[in-house]
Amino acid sequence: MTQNAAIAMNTKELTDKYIMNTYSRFDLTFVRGEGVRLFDDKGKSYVDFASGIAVNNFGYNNQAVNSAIINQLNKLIHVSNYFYTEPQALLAEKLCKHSFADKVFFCESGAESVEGAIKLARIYAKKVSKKGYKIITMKNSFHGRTFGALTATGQEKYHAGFEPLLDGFDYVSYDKPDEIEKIIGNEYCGIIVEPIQGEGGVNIPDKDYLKKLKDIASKNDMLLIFDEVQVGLGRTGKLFAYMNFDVTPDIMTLAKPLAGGLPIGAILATERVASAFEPGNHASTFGGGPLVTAAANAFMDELLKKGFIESVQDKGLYIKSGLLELKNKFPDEIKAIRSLGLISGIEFFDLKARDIAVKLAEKGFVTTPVQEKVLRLTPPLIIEKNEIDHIIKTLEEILKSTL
């Protein structure tokens, strides 16, 4: 057995016994990445489609952040937010002036993110707007794991054994605006919504699906909040994805990709929601550290430069040409396609999804399932195009083996 061989069992072994059983792991372990590609324990290197769940949006060992990580840490890792640091108000002025916001609020995942909009949500009510404290959520969305985000979550798998959830959320059909029509009321002070559902299966929503969502909010005082933790930063084509629907939320959540895999999370907001928290009614003791966005400001340097996000939208209209081409040769086996920018939903009839990714891992790709039946690809930003025919190849010699 070799060195690393015994490491990795190790590894495992030690996992397995002390680690709790909350994640169903792939039979895999990854020791150090390079640009797209991972390496495990024997040494065999994999191609990421999966970028830690839309996290590594320039894969492994980007220069730029390590070089900024190093030397914010030989400077401050952390000191409280009683007090102003550099990085943090250089990132917060970097957000602002690219996307519709004013103020930024900084956390530490996209759970705490989907929390804090909650709290600014019906804060704004108490004080301003005069409203209820409810807010409508979408069916099949998924918002975090902690009990506000965990109940805005329109998933009741994800439910199960923790009732009774939060009082104040509720559901109805993602893409369809009439059923809020018929249950609005001045019960209600907003809507949270995901710009494209990822959990739920990478689904994309109407054109002007988002724009009357926005026209219900303003015409009923209500603030429109958009989930884009998964979505946002550079992974549609467009720097925010309510950027490819014309239209502008009140509040938007970001998290995953905007430290290049450091844990950060952000809520923006306009002034005019924004002023409704004041001294005491929020915090995060480890949001916006110095380490994170000084990260994040390297992350968010190399996202904003000239052509980046174009050449993300080239490769997006690529992956959607060449995984709709799979399905014309797969017609029975393929039900839908669904692409936007850097992710996509490739939905079968009939295979489990997790089966594919199995197989696609043994032969060196690196992809996540969701839904059952639903395999979703967000490969980091800089992925090539001779890296996505490869996929697309070895899914169809997956495919023909199935028949």
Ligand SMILES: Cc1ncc(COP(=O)(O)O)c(C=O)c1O
Second form
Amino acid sequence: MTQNAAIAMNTKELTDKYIMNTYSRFDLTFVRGEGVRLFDDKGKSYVDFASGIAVNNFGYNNQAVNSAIINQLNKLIHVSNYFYTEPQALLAEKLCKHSFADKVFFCESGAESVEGAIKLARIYAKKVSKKGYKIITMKNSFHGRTFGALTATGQEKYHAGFEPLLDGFDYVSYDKPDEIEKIIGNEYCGIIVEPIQGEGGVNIPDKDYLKKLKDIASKNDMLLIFDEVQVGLGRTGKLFAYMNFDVTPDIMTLAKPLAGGLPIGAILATERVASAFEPGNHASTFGGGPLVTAAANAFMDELLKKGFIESVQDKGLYIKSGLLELKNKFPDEIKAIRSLGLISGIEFFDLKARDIAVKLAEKGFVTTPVQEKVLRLTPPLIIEKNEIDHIIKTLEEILKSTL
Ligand SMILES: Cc1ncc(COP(=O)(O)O)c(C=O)c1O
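I have the form predicted on its own already, so could you send the form predicted in complex with this ligand?
And the full complex, kicking off with our chain again.
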């Protein structure tokens, strides 16, 4: 047994003994990453088609992000938000200059950004629009595990056992704006929606759907909140997912990839909406600290390099056509391919996505199943076409072996 294997056994035993049992982990222990590759404790290498969960957009050991972290680490890790820090200010400017937003609030995770967005919508309703406190959210959505975000999440399996949830959320079908028209009234202050549902199975709406939501929200003085925690920041082949749909929100949440793998969240909003928050209304001890925002500045600079986002679009079209070809070869196994930029969902008729993910791992690929029958591919945005060819060929072999 190699020394690393001994460590891994210990790691697995310690994890199972001491960590709360909330994840169905794969039997894999990773020790290192480089580019789009991960290495396990036995030295086996894997091509990553997960990126954490859409976190590691530049893969592993990215030198620009690493240098920014090391440089900031030696200067200042933390200081309270009662004081100014340059990395935070620069990051806020970058996010606003490249989006619809005028103002940003920084926090530490996706769920926390959703909590803050809900609070902002409610206080805007109290102070400005004089609307009620209710929020319309989508069935099949995912917004996080804290109580507000959990309630906004339209999947009963995540609610079970935690009731009563937060008051004031109504659920409508994704991609069916008419359902909102039917219930709309003064009691609602906002609509929260993922431009593409990630955890819900990589669901891509009709191209006019988000615009219709914007119309409904504007006509009724409600705020439109886009949760781009999973699909923002280059993932869909545009800087932000909403840019695929020719529409802007009033509030947007970001997290996962923003700080190159360090924990961060952000709420972006227009000036009109953001001005509802005043000192004392919302806060976060660690939110937007110098270390994470220095990393995020480096991440944003990489993402904004000329031609990079276009390369994501190009590779996105490539993976989509490869997956559609695979579907043609296996019409009885693959029910649907849903893909935009570098987020793809392969929906099977009967096969369990987790079983396919385990087989892919045996053959050296890391993927994440989402719904029971949907396998999600979210490779680092630096993935190469030959690596895309390789996973599709491997999927073909796996599907053949199931016939
Ligand atoms: C759309 C969306 N919102 C919110 C979250 C929650 O983010 P976090 O796990 O950082 O709290 C997720 C996580 O997968 C997500 O996909």
